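The chain that follows stands alone, in the form predicted alone, written as C-alpha cells.
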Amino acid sequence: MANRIITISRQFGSGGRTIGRNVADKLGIKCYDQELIIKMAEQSGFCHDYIKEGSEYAVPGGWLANAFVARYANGMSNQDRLWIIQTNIIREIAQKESCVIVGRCADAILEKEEYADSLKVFIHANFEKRAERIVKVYGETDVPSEKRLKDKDKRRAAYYQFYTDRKWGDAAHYDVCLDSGTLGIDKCVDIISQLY
C-alpha cells in the first residue's frame, strides 16, 4: 500500500506552513517544507536562500518570463535543475514514508497514485487576515504588506503555472480548501488531520 502523504499549497500569509507542522505533530508524521530546501542545496550545490527563491517562485514579470530565463546549452536553466531535483526528492519521501509536505507543487508531482496516496490542501484566507498574519509572523518591512502578499502569491502562481500547467489555487486540483481566516489555524489542523 502507498504512503500517506499530505499536501499543502498555500496563500501567503494563511498559515499553511504552521498548519503543516501542526498536523505533522499531532499525526506523528515528519512535515517536509524547509528540509526540502536543505536537501535540494546538498544535491544541487547551490546555495540554501538561491534556492529558495529558486524553487518556488517565479522570475519576476510571471510565467512568461520564466521561459526567456538564461539556459544553458542543453535547454536548462538552473531553476529547471532545481525542479528536477525537487520532483525526485519529493518522491523519493513519499515512496519512503507517510508524511505531509509543504508547497514546492508537491500536489502536482505526487498527482499520479504510483507515487503516494496524497491529500491534496490549499489554504487561503481573506487579504486583511493575510496581511495581518505576515507582519505579526514576519515583521514590518519597507514593503508595504498589500505589496508583499500581492507579489510572493503572484510569483508562486507563474512557477506553479509553468512547472505544472495548471492555475494555482483552482480548487479543481485540491481535495480540500480551507479559509484559514475564517476556520482559524486549530480547526484547519483538525478538519485535515481527521480527513487524513
Second form
Protein chains: 2
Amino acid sequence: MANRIITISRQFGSGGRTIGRNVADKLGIKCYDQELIIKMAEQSGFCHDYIKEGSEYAVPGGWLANAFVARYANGMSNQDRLWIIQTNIIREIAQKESCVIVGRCADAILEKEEYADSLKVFIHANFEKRAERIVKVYGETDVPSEKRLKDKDKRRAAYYQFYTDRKWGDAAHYDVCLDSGTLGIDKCVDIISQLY
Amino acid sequence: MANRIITISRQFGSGGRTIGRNVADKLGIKCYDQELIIKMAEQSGFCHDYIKEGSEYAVPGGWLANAFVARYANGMSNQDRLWIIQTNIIREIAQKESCVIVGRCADAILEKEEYADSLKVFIHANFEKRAERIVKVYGETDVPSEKRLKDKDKRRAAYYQFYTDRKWGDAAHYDVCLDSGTLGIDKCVDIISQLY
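Which structure goes with the form predicted together with another copy of the chain, now that we have seen the form predicted alone?
All chains and molecules follow, beginning with the one already shown.
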C-alpha cells in the first residue's frame, strides 16, 4: 500500500511549518522541511544557502533576470536543475515512508496517485495575523513586515505557478484549507491529524 | 453576544447544501437555503421562481444582457434590488439566531463582525465527483453534466465577484475549505460541527 503523506503549502507567517511539525509529532511520523533542503544539497553538490534561496523563493524562468542565470548545454538553468532534483527527492521520500512535507510544491509533485496517498493542506491567515507572527518568530528586521510578507508571498506564488501551472492558494487544489489566524494553530493541528 | 453563524459557499454538485443541512441537524440549529428564498419572495413581492433565477445564478450587471434589464428611476436593476433585499434578510437572520446559511454570498455579507461571529466554509470537489453527484441527486437532463456544471460554476463565480469584489473559491476568504469528493460528506460535516 502507498505511504500516506501530508503536504502542507502555506503563506509566509501563517504558522504552516509549526503546524506541520506538530502534526508529525502527534502522528509519530517525520516532518521534512529544512532536512529536505540539506538532503538536496548533498545530492546536488549545490551549497546549502544557494539551495534555500533558489528552491522556493526564487523568481522563476521567463523573467528578465533569468536571462543572466547560468545555463547548461541542455538549456536548463540552475533553478530548473534544482526543481528536478527536488522532485526526485520528494518522490523518493514518499515511496520510503509516511510523513509530513512542508512547502516545496510537494502537493503538485505527488499529485499522481502512484506516488503516494496524500492529504493536501493549505494554511493561510490574514495580513495582520501574519505580520504579528513573523515579528514574534523571526524578530524585527530593517524591512517592514508588510514588505517582507508581500515579497515572500509574491515569490512563492510565482514559483508555484511557474513549476506546477496552478494558482497558489486556489481552494480547488487542496483537500483542506485552513485559516490559522481565525482557527488557531492547535485547532489546525487537530483537524489535520484527524483527517490523516 | 453575537450569534454564531456558519456560512457555506459551495461549487454546484459538491454536496454543500446537504453538508449544511446535516451540520445544522447535528448542532440543533436552523439551516437557511430555499427557506431564505421564500422569505425574500414574501418581502419583495417578486415571484418565487424569478427570485431563484435572479438571486444567485443570474449574470450580473455590466454585461450586454444587463442593458435590457428593467431599471428603476434610481438606476437599480431588479437584480440590484434583490441583492439589497437579500443582504438585509441575511443580516436580520444573523441578528436573530445562530444558524447555517448556504450560498447567497452570506460569507461576504456577514464579514463585518458587528453582524455575527461567523465560520466561513467553502465546499468543492473535482469535476468527475460533481458530475456523478448531480446525476444522482438531480437526475439526468438533456443537457450533459459537463455543460450543467460549467454553466452554474460560471454564474455563481460571476455573481459572487460582482457583488462582493472577491474571487470565488480563493482559500484566503474562508476559515475552512474542504474537498467533499476526497474527504466525503460525513467527514466534512464532522469537521465543521467540531469547529463551531
